[in-house]
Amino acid sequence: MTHTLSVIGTGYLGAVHAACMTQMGHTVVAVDTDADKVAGLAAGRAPLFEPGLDELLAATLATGRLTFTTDVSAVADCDVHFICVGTPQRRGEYAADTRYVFAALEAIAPHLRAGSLVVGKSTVPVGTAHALTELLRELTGRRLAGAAARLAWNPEFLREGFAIKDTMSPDRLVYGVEGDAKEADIALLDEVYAVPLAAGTPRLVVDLPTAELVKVAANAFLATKISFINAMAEVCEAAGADVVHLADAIGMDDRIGRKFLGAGIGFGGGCLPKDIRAFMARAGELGADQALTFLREVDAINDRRRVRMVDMAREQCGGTLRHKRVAVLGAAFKPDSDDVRNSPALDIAAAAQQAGATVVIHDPKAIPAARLARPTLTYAEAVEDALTGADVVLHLTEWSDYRDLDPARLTALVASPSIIDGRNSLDPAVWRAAGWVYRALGRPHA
């Protein structure tokens, strides 16, 4: 059974969710206050780079079942409403800013029908859903005469670069539902997600607080695993050991696994750093701050890797970066994305520039976003232009484009054939055979 759905917020989460829900057969009205973003999406142009999203937008817009608008009253005919707005870190604080979530609910409330289901997908501090439930009851209870709209929580688990797959074929669906209409809400969500459920996607039904905690707990675990192997990289550097071989060995233990044991410059983006900080802040509000004090060190390890990368570049340039040319391969926080929020690559590039270097950055997709975020840095459209005359090359985003480079061909471009692999994803033997000095975080020099 198909439904008419609304999606409130057309950023990364909302744009992907709207297109994928249309692909699943539903009729979707996507609402945003940004008129330029709405116009672009209506024309089939995504406001960000996500593999396959432009093509999916074109296909779903052609069905006539996907509409983008700034008019919130357009949601009046919808029976399920997904809140997909952002929850950025508050300025000067660790806590998440949930004002956009509450504003979204207040905006759609006058247009909700009796029995409408509002479904939160945004990542919020635990307890937010209960506060929203009370607000929803206040806003709609009297008008809808005892058939007030209801709220559920359905956290998202999108990985940038794999967002369409993660929506169409998720590894799990989590429903946070409570109240007298719980079974009806579960049945309605099952109809909305009939396509992935029919394909075998597991479905977990939990209470609202548990549903809110799932995403931040998962991100905290991933961040901890990444920072653990980066802490091991620090030890390996001191001991002369190889962190890649260490990760291979401990990753063979099926209790641990090899995923997310890639030592390097650490994590970034709009989720992991923000979410673990907001998690710590909320735990403090709940009086459970001691439970998450370890996340402060997770965060600190992550930041130290960026500093270490600049130190290694300085070492390779004879102890100073003043008047040196540094080529940076990568600006996005991860490959297959143009997201530069909290990007380790851009932070390292900016720190090298502050240390006196001339820094030139290349990225296959993220240069426009990087220019907006760091306008004082220099950017090159071609990787060869970034490398020309470089005293040291820093590999900071593991795009496949960089793994496919021919180091022998590049030797003639640089002033000094020296590369520091901040992602441990290049082949040291290939680069060294071509005459390059190859260094990487947590690995012996040769």
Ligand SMILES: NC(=O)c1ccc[n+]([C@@H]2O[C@H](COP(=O)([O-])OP(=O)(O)OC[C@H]3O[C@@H](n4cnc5c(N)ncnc54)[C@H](O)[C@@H]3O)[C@@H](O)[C@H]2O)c1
Contents of the next structure:
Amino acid sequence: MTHTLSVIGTGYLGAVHAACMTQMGHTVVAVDTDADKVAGLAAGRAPLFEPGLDELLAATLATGRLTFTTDVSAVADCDVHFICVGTPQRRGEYAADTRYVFAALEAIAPHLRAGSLVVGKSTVPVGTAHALTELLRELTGRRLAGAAARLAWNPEFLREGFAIKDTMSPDRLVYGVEGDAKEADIALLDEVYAVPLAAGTPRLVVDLPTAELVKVAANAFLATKISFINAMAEVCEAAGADVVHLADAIGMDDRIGRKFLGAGIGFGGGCLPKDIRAFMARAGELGADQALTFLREVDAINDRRRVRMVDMAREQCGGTLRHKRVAVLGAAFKPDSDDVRNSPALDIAAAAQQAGATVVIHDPKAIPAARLARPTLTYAEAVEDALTGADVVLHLTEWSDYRDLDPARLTALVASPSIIDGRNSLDPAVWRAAGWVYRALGRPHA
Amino acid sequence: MKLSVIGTGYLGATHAAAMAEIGHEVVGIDVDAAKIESLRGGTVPFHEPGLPELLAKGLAGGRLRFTTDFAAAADCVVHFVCVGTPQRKGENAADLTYVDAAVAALIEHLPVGSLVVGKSTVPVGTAERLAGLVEAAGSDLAWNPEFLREGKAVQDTLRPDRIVMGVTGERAEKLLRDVYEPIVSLGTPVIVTDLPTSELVKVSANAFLATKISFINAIAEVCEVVGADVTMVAEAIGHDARIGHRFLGAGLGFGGGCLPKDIRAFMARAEELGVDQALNFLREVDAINVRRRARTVDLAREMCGGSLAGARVGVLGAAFKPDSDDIRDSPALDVALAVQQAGAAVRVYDPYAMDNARISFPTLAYAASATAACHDADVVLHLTEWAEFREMEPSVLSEVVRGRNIVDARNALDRERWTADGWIHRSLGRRSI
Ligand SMILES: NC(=O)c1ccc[n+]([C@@H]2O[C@H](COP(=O)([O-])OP(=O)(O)OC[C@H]3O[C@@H](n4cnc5c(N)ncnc54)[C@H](O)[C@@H]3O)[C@@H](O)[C@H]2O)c1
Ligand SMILES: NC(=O)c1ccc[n+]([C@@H]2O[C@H](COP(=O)([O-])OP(=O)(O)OC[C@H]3O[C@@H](n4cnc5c(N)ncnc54)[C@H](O)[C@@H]3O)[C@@H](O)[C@H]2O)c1
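Could you output the structure for the form predicted together with the named molecule, given that the previous block was the form predicted alone?
Shown next: the complete complex, the earlier chain at its head.
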């Protein structure tokens, strides 16, 4: 059975969720406070680069079942409301800023019909869902007496770059439900997710705090895995070992797994860094801060890799970056995305510039976003322009475009054929054969 | 080929028998005469499923023999060093005296042109140092770390996930490939790398496993505060292939002769290399692990009404993990001892590890069965998840205990069944039902 759903917040998560829910057959009203974003989406323009999203938007808008609006009263006909607003890191603090989530609930509350279900998807500190349940009861209890609106938590695990596939066929669905009507909530969510469930997606039913924790725990684990291999890279640099061989060897143990063992300049983006910090902050509030002290190390290892990259650039430039030209390949925090939130690439580029270098950055998709975030950096539309006259080339985001480069063709452009692979994803043999000095993190002799 | 295996403990005895099984002529050498006597007689001096059969087969076939005489290595081409590398007393670093002594004794009899292969887990840099000695004696050195798990040692040796060869030249690689040919031909991946990388592969694999266990136990600590359920968190995050379900069992944490000592030795070595900050997180991994033991004692105390003084406590499990009689750094015995120190009368039962436990912890009381251990108990602690305990009918214990209280420190019992039989069931990282 299909439903009429609302999606509140149409950023990375919300825009993809709204389009995918429409694709699954539902009728979707997507609401955002950002009028430009809404106008763009209504015209079929995704506010971000996500493979396949433009096509999916066009197809789903054409069905007539997907609308975008800034008018929150449009949610009145919906049975299910997905909260997809942002939960950024608070300025100057580790904790998450949950005010948009509370504001979104307050905004829709007057329009909720009896028995409707509000479903949180944003990543929130554990305990938030209970607070929201209270608020929802306060806001709608009297008006909807007897059939009050209810709240469930259904954390989202999509990865930017794979967002559509991850939404259409997720690894698992997690329903956090509580209260007398929880069987009805489960049944309703099963109808909403009928398509992935029919394809065999595992579904877990848990309580609200467990649902909230699943999301932050998953991200904490992934951050830990990345920092683990980067810590091994630090040891490899000191011991003269090779972190790529090491990752291959330990990754064959399926209790470990090779995925997310790519040593390099570490994680960034709008999720991992803020989520582990918010998790530490919340544990502190709960008096369980020692449980997550290790995440402080995970964060510190991650930051140190950025510093190390700048140090290596300096070494390659003969001890100083002053008056040197540095070409930076990549601005997005990861390939197949134009997201530059907390991007290691831009951080390193800015640090090199600070150290006196002339830095020119190329990225296949993220230059517009990067220009907004870091207006004082210099950008080039073509790889060749970025490389011209470079004393050192830094490979910082592993777009396939860069793996496909022909190093022999580039030698003539640069002042000195020297590349540092911050992602361990280029083939050292190919670059060396073309006359380049190739260096990488965690492989002092490779 | 003719091989020697120096050191015939858990690793060496298994390796020697497995090498004979795949067709080599093997001599196992150890300084411990009693151990050699026992192996010669076909008795494995520890519990390891499948190993007695393999040993018997090797001895009967005449391809496997044991001696305390290093001269027996003189006609072997490849020599595996499998001696212990325990934690130094009062320090985090690994004690390399056994490795050094074994290599020194071996060199006395080493035919020129042979290959010495280190299998013991050692701090990075050890192989390069030993290579100097071995090369001076006219032979080569390689490092070939071992990843076997106790309880699955035979299978892990005959069908490993991968074979890592740390070598300095092609000759060593060729010889090692010849040794492992029957295993490689089954499709086992081979990774050929340098000496320091091969040493690091082993310690970093163990460091990762320890980190994964402590990760989920840290989440358990948070779950205990907010009333969430760590087993559901583990189940949900494990569906992500980048994470995986394995080693996400929240509970009493890791122990044994490897993980704890290996991560400590790794930290110590990083410090010597001047990169101690790289491994600061392992200090937390260790601390989380130790805190879970304290938490289990606290739960026992709570279930006894706030004090363990004068309480009777039945302990199920002594080995550091099921299907093993290894009690080195066993969380179970650590908890049993702490509970006893807090004034309780403790009785321990384990299907296989009691003899070892008695020797190391003579002050604890032991019982011949689970029911005997739990007789009149105020609380039962489930500390090693042997199948015998997982499959036990709660009613069997209901009849003998004084109070139906159980702490499942391994999250391995079916709590619905125990609760249905009138037990109060508590575990780590989950609210009680
Ligand atoms: N981006 C990801 O890969 C991803 C994956 C899983 C989970 N998440 C989580 O999803 C949430 C959203 O992340 P995002 O990356 O989509 O953020 P985003 O910043 O791209 O989007 C948030 C959107 O919410 C809108 N918004 C804010 N307040 C609103 C209100 N009161 N009413 C309606 N709209 C409002 C903003 O205008 C913005 O368009 C976060 O909690 C994030 O942690 C993100
Ligand atoms: N047990 C495991 O599961 C396992 C798995 C992988 C790696 N390892 C590593 O393998 C090594 C051995 O571990 P173990 O568990 O087999 O230890 P163990 O204590 O069971 O065996 C070590 C053996 O070496 C013998 N020995 C000591 N000095 C000797 C010498 N100079 N000459 C000959 N023999 C000597 C001892 O008598 C003993 O029998 C360690 O480095 C360990 O970290 C163990």
